[in-house]
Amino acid sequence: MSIVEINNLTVHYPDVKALDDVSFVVNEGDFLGIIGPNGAGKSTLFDCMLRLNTKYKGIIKFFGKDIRDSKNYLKGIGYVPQKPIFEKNFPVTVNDVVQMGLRNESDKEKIDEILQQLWIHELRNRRIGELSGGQQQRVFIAKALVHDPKILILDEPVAGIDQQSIELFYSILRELNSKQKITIIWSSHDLDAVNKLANHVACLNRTLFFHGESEKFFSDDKLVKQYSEASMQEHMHHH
């Protein structure tokens, strides 16, 4: 059952085509890893999917409905952005941040449950600025999960986080997908992690270079090499 459909998505900025005729489907329960070099259009793709960018051509459907018709679909989505940086004394606690994700006040006991699940319940009264990068990211996952989303979208969530926290973070994602059946769409530079976690992979470099089962992609040396070379060229171009 397809839960997300993207058809012929094209985005122009004044001097560049950020996305060019991108089409793919995400099925319920999928764990999709989106890989691509910097500047490949991953964040633009997410902006379109979340209606932060509405100047696109093509069609995006969530839960079978065109997202141009209604914002209602956003209730079914949890979003974890790239890591925001907080001042040490920023006056909000972990509890405050997670509560922002609630759709209605009566669900407060849900906060407890999610904080326990993500191993941050003992941090609930700490200021968000005092936490390590890995702890902060778990707080943002908690905020995204507290309203029971069907889909979790994560934009390079482990940038600048230590290895131990990354491992914990990935095991949490694996559980959310396998036990709670949350569909995950996650962009990453870490090919090893995508290979281990994701059942499908989309290689984006403005156009869609590959979309399919991750096993098929990672077992094809030619594809991986082609992808790596394209990423390298893009990297050189940016510098």
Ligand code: ADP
Contents of the next structure:
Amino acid sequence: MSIVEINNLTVHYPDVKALDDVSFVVNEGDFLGIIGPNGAGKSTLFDCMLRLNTKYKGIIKFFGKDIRDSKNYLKGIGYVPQKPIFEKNFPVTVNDVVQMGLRNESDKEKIDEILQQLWIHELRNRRIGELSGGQQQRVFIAKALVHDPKILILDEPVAGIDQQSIELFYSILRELNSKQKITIIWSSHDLDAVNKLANHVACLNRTLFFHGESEKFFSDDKLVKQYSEASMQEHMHHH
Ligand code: ADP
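Could you give the coordinates for the form predicted in complex with adenosine-5'-diphosphate, as opposed to the form predicted on its own above?
Following is the full complex, with the preceding chain placed first.
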């Protein structure tokens, strides 16, 4: 069953067309990796999906409903943004951050369970700014999970994080998808990681270069090469 539908999504900024007629569907239980070079429109796509950008053409549906009609669907979504940066002494603890994810009064057991699942239980009274990048990232996943989302959306979440934390992060994502049946939409630069984790791939570069089963993409050397060359050119163009 389709849980997200993107139909003919086009976004113009004053100087650039960031997305051009992008359409794809995400089914319940999918683990979708969105790959694309810098400037490919990944953040723009997420902004539209989260109603942070409403100046788009096309139709976006979550749970079968046009998101322009109601923002109720946001209750079913957990969003993990690109890594925020905190001052070392920013006076907010891990516990505080995770509680912000709850809409009603705090549910301590729920928080405990999630902190344990994400290996940050021991850190719960520490200040967020004292933690490593990987630990902070897990805190923000915890925050996104406390209201039991059906869909988790993650924007380029491993930038600047050490390899060990990245591996832990990937194993957590895999578990959330396979055991808790959370649908995952995840943007990444890391083709190898997408190959290992995702069951569907969307290659974005303003237009959708490919969308389909991960296996179909990665087993087609020509397609991967073509895509890598196209995105490398785009990368050079931007630098
Ligand atoms: P990605 O997340 O894949 O790096 P973005 O969605 O951030 O891509 O950017 C896509 C294109 O749109 C880029 O050319 C970028 O410079 C441009 N862009 C992004 N946000 C804005 C904005 N708020 N105003 C104008 N141009 C933007």
